[in-house]
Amino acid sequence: MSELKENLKAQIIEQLNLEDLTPSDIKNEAPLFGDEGLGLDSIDALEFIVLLDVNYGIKISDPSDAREIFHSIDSLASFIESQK
């Protein structure tokens, strides 16, 4: 899972056009929203959306979910891990 980790990474920096991070900048469980993580907002979690249907082939079907799949490095990857 520490490939899909670091592979993940590297998507949001290109997808969100993060030039001024590198994947190792990104905490595994560090928050990816809010004040205290990476800063994404809302328009971020669309573009994650986007990225996991492009990817990856996941849709996500409750949108409520998203809050808690798009935690953290280590959330994400589960999630998608638990969809293979």
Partner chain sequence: MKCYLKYGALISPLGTTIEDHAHALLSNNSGIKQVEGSGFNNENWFLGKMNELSGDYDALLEKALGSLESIWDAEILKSPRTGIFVSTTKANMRLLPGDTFESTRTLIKKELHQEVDPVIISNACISGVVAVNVAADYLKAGKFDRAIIIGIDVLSDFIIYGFQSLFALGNEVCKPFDAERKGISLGEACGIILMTNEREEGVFAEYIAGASSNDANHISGPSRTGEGLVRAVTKTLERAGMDKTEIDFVSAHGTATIYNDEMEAIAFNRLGLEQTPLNSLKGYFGHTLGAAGIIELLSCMISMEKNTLIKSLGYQQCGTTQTLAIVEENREKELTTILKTASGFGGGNASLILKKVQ
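This is a predicted model, so every value here is computed, not measured. Positions refer to the first chain, counted from 1. Under this definition, the rigid core comprises the largest set of C-alpha atoms superposing within 1.5 Å between the forms. Compared with the form predicted in complex with its partner chain:
- The two forms, fitted on the rigid core, differ between the two forms by 2 Å or more at the CA of residue 62.
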The other form holds:
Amino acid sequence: MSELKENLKAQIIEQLNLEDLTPSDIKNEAPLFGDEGLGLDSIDALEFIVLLDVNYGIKISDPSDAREIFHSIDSLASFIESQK
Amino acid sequence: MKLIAHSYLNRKAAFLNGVKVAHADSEQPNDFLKTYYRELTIDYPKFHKMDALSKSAFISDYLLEPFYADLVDLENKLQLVFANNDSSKQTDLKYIESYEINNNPSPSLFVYTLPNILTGEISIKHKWYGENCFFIQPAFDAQFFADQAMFSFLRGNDYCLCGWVEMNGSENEECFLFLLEKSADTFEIEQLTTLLKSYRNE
Amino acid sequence: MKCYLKYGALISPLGTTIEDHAHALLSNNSGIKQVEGSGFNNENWFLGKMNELSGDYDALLEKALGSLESIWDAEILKSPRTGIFVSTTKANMRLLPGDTFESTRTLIKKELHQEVDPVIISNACISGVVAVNVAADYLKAGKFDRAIIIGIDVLSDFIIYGFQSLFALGNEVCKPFDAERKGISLGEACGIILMTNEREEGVFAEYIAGASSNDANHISGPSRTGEGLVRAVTKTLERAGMDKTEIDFVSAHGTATIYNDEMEAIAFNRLGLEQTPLNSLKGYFGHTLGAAGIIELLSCMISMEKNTLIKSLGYQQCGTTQTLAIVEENREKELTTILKTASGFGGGNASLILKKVQ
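Hand over the structure of the form predicted in complex with its partner chain; the form predicted alone is what we had up.
Complete assembly follows, chain above in first position.
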């Protein structure tokens, strides 16, 4: 699980062009979206959907379902684990 | 009208009012925009998400920032007038790659496949709600920009931030911004052409 | 200096003449249909797709230009006092990786025997309204006596896959402002408006004023407060020297996405235009991007000529948090003054006011 989380962080930084960040800047439990966390926005959420499809073969058909899944690294990792 | 300030960048260096303020790392010619961002110690995380067109306009606009402080009601009275020949071609091609080669149309690339997105980025940065227009022109045309600025002032705006911005993957990539103010002074239109020429020859 | 408008050309899935469109709009016929395998994963999206010329930008442009000879004689078309303005987001994408805008210039110069390049506006979905505002700038400044204002965009995989990746397409004929709306139907079209500084035969609307604005909020998501649209319309009214109560009808943008239509409903309420009859024409044409503003203005001109409010196709039940006076059925009304608005990617908003020539 911790390896999955580290991989996710690296993939997010790569896919979303968060070049000023390193994986260690992203806390597992911190919110990814909104002003408090990483400040990601709606387009980033759509890129997450692409990322899950490309890297984990998981398809999400309705972005509004994804809000809770994309809350944090923790929630993303649990979701990916649950799909295995 | 009168010229308040101008900035320019290409693959070699970035300038403000004719003075070199940053130069590109010749080791990494493809990263010149990132090099300027670092050299100028800009802090704007969203920069890295932009395409080259928006990045180049963003940096050129950043250079002009000291000149905005004394101007009045930019939020409403400044118009953005931008133009280029190749629109968002480089991003268009990258986005096509995302679905033809990577088999996944990329939403974040798709949103940058419109040249006027850069006017949105600049407006967001400064919280400017004024008028915007993006034109496709075969080459830089000083008379065209002067006409647009004149129209803009007739419509009630007081300032025009004009930009010729071409990020098309060629050697000639450049971004030339100039800030015009409404005034009774006679404006020497050809000075814009002369300025751009001298920047290109630097 | 005054600017008058008259019909130029209109080619869409609904027909190839203004008469075709008057008939289709007054009969509430939609040009949108389900197109098999049009999506990235072969989804069957609903598109305003033409039977002939679909996706063929150059052929569509050529055909639309060809119809101008019956309205203005060759001397006027080629005159240096006639300016050509083109609103398009992507022009001819088939020319990639070459210059996608080059054929626009060469075709126009060849067809109209013009020597000067057209002014091309590429400002996302507000391009059409902006193009009319820019053309009026040239006429008011005395740079031209007449203008030919062309709005054109065609369907392509590029555009369809892009809107699909944004989850912005609805799996149905679009239903602007409706409670059940699911998203955009894309379309393709070419429209041409003629503008002249003389009250010549065939003019029946006067361009009064226009303005644009930026949301300064997000490059693709509509503003939650409608701020940019409020500012564009407020500025337009100020420049027109008019009060909102003088507006007889609003031709809105209404793409049928949840967020766009909500944003417009908020803006029109803030503007005090919630009681003014309003429609979106996207249910007829789909969203035709750079062509939208022009073909919707031509439709407004049809509406003014016939003194008929045209039903906002696809609307049944209010689907926004604030209500609007959506036109639910065609109905006769004396239409003197209309407001046209558009909003689009890049945070842009634009609007203009037309007034019937009495």
